[in-house]
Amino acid sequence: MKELDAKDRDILGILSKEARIPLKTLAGRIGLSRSATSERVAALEKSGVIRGYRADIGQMDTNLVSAFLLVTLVSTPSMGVLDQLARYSEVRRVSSITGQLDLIVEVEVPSIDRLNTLRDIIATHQSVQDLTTLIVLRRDIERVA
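Chain structure (the form predicted in complex with the DNA), given for this chain on its own:
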């Protein structure tokens, strides 16, 4: 794979926010001809720097509840917990972290009741020592792809 120059970075920066703008517009913004831009984009796609294009879907189910579960385990690592978490589609992400805590579990559930259910299931797992539930009240900034 070749090195990326400044114009390639410009292309990536623009396409990562607006992936469907016409090549003509993109070419204008980075200061190249349409065909040169076309070739650069094609190269970026072929080399794997651009892995694909995704539509950014807003929440179609507006009343979803998001929460962070801060988990302390009795002993790390504990694969049993991860296996169990992986079973629930409401679990969006699990991160192992530094510090006293061990895991941050991010969940999206249709209701508070469901959140409580999920919370209890996880909290009663044998290798979970402590669990704090943080419900998301508002998304102040959202730049996740």
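Same protein, different state: after the form predicted in complex with the DNA, show the form predicted on its own.
Partners and other molecules have been left off, which leaves just the chain.
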């Protein structure tokens, strides 16, 4: 793909905050025609820069248990583990990180029992070397982009 220019970055900035913005409105904001904007969005999608559009759902139930699972893999990357994690709706975010750990998995589950079950499923995957669980007691600061 060609290098992103200022218009592409403008499109990405707007879509990251307003994924459902009408194309006509997006075009007006960045100063291009609707067809030119449509072509740019299609190119960004085709190249994989835009991987999808999704709803950013806040915590709907205050009775959920939130936790971080710190995962060390036998070797990286491990697409099998990522595929397994993607199957569970309780998994909210997975981040690959540098350092001694390989993944931070953020989960929200209805109970400690479900957390233990999910943790056991992940820990027994052949690519997982070690898993540590950190339960969130409260969120002191939470910012939404």
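Rigid core: the largest C-alpha set superposing within 1.5 Å between the two forms. From a predicted model like this one, the values you see are computed outputs, not experimental measurements. Residue numbers count along the first chain shown, from 1.
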So, superposing on the core, is the move of residue 15 at the CA at least 2 angstroms between the two forms? yes
Superposing on the rigid core, does the Cα of residue 126 end up 2 Å or more away between the two forms? no
Core-aligned C-alpha movement of residue 70 between the two forms reaching 2 Å: no
Can you read me the CA shift for residue 27 between the two forms, rigid core superposed, in Å? 21.5
